[in-house]
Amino acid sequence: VRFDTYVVNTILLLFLQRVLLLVASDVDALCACKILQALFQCDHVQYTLVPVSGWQELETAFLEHKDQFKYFVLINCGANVDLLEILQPEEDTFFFVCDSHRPINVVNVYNETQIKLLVKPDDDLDVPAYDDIFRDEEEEEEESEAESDGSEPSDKRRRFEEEVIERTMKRRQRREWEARRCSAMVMFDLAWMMSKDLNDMLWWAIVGLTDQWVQDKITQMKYVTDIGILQRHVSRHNHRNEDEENSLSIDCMRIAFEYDLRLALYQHWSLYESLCNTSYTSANLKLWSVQGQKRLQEFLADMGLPLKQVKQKFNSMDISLKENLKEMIEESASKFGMKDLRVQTFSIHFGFKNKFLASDIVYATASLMESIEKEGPETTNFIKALDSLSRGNLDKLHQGLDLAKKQLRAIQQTVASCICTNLVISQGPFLYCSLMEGTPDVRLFSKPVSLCLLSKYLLKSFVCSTKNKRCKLLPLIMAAPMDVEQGTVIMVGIPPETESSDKKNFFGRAFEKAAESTNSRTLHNHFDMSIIELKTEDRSKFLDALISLLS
């Protein structure tokens, strides 16, 4: 179902009722739910709103809901599998699905009774065509009464049929990558069409988006034509004359286009921590290394940037040095083959003081997301991550700051020791890298986004460090102690990485044909399915699988 009259019916009917609000743990679904919270809370919609982290919670949480709720509204799960099937509702149970994970389950498409699929006009979701799939009642009748008379199936028949087989595992091989659509910037658009879009939800939107890019799940093409189309709704929403009394307003919030360097976080913490656990500027200037180090002290001596400047908070930096700061740290990149260190992107400022980029707040969403400091019940990052993103909780949002930088500093230490210890191998058609239990900060490593974002800054360092032409071609299995008391591991693969690469990930059915050809104990639980579960001891015959799968 596209965004046209018939969805903005839709919609509308759906903020007639109650509804159960079942959100994924990922920034981009945080970002979709605020908008959508938003919106409800505009119409005095009741909503209940459960957090689920795979199959199992959503499956758990449909069960105990179904009985009081009719409709259900699913961010960043549900698209990618039949959820019918799954489910098994009643025949007056709806769901409404706006997931970003592709490929959609084709059932889900065509299902336009109970299934409302929330897709921007412009996804081509590449399914095939109706026919091709559910073949016409009558002409099936015809059939099964001409072979009841005891007569062969015609050639024509047998020649279509054998047609549409072929059709549909050209389509299945197309099918089993997988690329990424922004659920946040679908629910402005929804809000949009309303007329009911405000500034905060335009910035939920850029988050969202700017989420897909730090875990580079799209293309900088897919994400540069994004950040035009939300660019224009930022001169709609933020253009204003500066002699205007709300322009100073304590509590006013602003967002602007940034032309901004691409280093973690470098506003909340010192330019050269910043440089040092940033994944781009890290791996090329391979800083794992005694060299690597040699070259980040040229590189700063070629700024003419002080090493006390450097090392000390941002906000401390001298204002003078500060002015150009963006354009001297540009010229010198370039000389060190980083040419790419600034990108596009958006800040906003809440009153006097507090600036932010889109990808600060990415990063800190996300460390509060899968924080592994215990603090009561299962839920209760997930609502600290929620409300991390409204402007009334600075608090929490300084708070994930502080475990982004935790967690940056880790993941640049297991990249260091990784590559200096030879632990990512080449197995093939692809590369393979394994954390053992004993492993400083394995814990954060047994979280989904953490792991994901650990695997990326690895093979981006690898790609940097090896002369094995092949290998800077391949992609990556990482593996990590999930619970060491039953004895599984959590893996991930991630697509290669070359500047042609699509993004898209085909990891998710190799993963299912590998367990199923070998009996291996596997939990597909995770929505992104390129992620899995698996018993430590069948990891050794599992990536045999996958070894002959994929040669």
Given for the second form:
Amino acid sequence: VRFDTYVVNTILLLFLQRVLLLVASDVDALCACKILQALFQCDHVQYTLVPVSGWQELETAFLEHKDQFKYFVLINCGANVDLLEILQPEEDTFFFVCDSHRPINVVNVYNETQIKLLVKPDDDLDVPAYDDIFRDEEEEEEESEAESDGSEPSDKRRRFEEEVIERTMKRRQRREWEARRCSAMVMFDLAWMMSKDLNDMLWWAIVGLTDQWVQDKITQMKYVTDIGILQRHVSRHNHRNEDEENSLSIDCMRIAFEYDLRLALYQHWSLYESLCNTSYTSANLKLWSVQGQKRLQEFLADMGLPLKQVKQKFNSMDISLKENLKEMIEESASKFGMKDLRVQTFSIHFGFKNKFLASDIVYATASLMESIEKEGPETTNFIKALDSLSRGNLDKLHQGLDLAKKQLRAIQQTVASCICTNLVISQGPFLYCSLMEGTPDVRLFSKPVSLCLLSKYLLKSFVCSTKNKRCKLLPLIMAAPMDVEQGTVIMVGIPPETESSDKKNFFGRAFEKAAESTNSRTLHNHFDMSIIELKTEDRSKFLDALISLLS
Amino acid sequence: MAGERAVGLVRELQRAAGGHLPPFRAEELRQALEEMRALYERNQADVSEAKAGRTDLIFLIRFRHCCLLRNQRCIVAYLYDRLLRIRALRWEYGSILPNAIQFHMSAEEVEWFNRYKKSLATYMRSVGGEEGLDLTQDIKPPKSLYIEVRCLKDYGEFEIEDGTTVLLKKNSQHFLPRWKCEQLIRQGVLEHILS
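Taking the form predicted on its own as the starting point, write out the structure of the form predicted together with its partner chain.
Expanding to the full complex; the earlier chain stays at the top.
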């Protein structure tokens, strides 16, 4: 049976039922959710959508709904734990998991009945063969040190299996990781296989991929490969616009391939602000220092762009200056050590005024989702962000863009102050930086995605600023106050910033172990295991344990 | 003076815009009817006197008659307009009215409502084949069979006819058949989302 047909047949089961959608709080999940919603609506599949931001919310939602639904779809959550163990569902409950988190828990992979993982076949999962893990009981009786106290054979077997899984997991972590296809693209593939793909869905898939790129979760090569895949779909859906005579009305939505500047939000901001607040330019020009600022002026002068023009809203810049802007900037940038100022991406157009790059949407949606303005329960932000992905909600999108500008500015200022005050210190096996309560905008960084973004940008800038060769290769752990009353901090670990980095993040496991060994009060609630919360008092012993663990 | 109370009733209805049903003013109605009775009796007396020769009373009699007609018109308008509003409530809320509204209705109005309900039900059963046709559904032609709704407040479990329940929590979204949602949309628990 061809793989595609097999997938569609399995998934079609889903389309005949009432379904509960549990969706994680990240932009890729939102995009995948929009695509799946569109597919369900097309086929009149009744569903309920519940946003979840962590394992606790997932369990709660499952318990609340398990009497009403037999089919659950989990988006960007659930793959990296033993799902059946945690949720303890009935035998006739089915889970369809579309999750870009890795590594996938082996138990999920080998479950034949209740768990269906949505992954592409060319996603090299590198999962150990079934026989390696679930070996015959007889063989192992001789090898293992089983107690002879008459315990049930199934108990022995399960204990043994757990041991083997442990060992295998450790082995796998040292092996090559699987490429992670973003969930939105997986959903788009599903739509395509069902011949129900639309331009709207394609755009969401693009945004999902761009989210992974913005958050630095995939390698450059993977990004370019996936862009190539999407480019074929884009041509297929949007070729009518290339033909002058048969082109569509200006109000119709279309997607175009762009080889555009990677300056964040530059078309909705001023070029100057964008140069200052994009981590690539800020880190390479070292804009936190006085020499850096001078270099920026030289850079602009090299391109012949007057300061007055560059500080204006981009749309108000002189047309003559905008004409060959991309090529001009690229040329000058390479003189200043920035060879990759342009990046392959896509843009969306509808109407005369509305043009957005995929990265614009990512920044806007992420800011809406993690907005600190208190307006009802946390799920309200999720709903707002979900809405902003529909073209009818431009007001929300613009709100998101404004919030994103604030966020990017806050990030750059925080990065500058951390570097200038030497807040990033080497702890041996990793770098460490902790934000103090009272730092401006520190509230923004109590949210996981914002903190991760800050950490990535900080690490990039630090690597450019330090002369210590060894420090340049270290990963970074970043802490920020989460809830002052409760006395908790949020902590994230990110992999090192190197050219050949495969972006794999092993901190999840490390955090778990360190917490265990020190009895620290930690909460591993996030689907991304490299983000945890812990009590401020336990921080030092936790860090000490990490240092000894990773040395 | 003459006709004030009756007009007062009409004014109250005029102020209650949007089909809202104010409480039934039994006391004011009684007073208006009392006024009419008084006018009528005085006219009775004066007509006999006028027949006996006092022709100067004729204008007074005519005036009182006009007052009577005016009162009658106001009171009938009051009662009729209330009935129209009550009829609209059947289409708005369904066959069980919320308690708050029922308190505002007089016993006779409740009786009228029940009879109207019965009449409507009989008619609906008679059209559309075996099961009849529920005319109170889909008053505007729907664009789709299923709609996406978002829950605006915690409502709890909502049971659908076929036995399945849906848990309505604030900010959850659902994709359900249109007819199952209409009631809750009208009540403001669910919000229809247009994509």
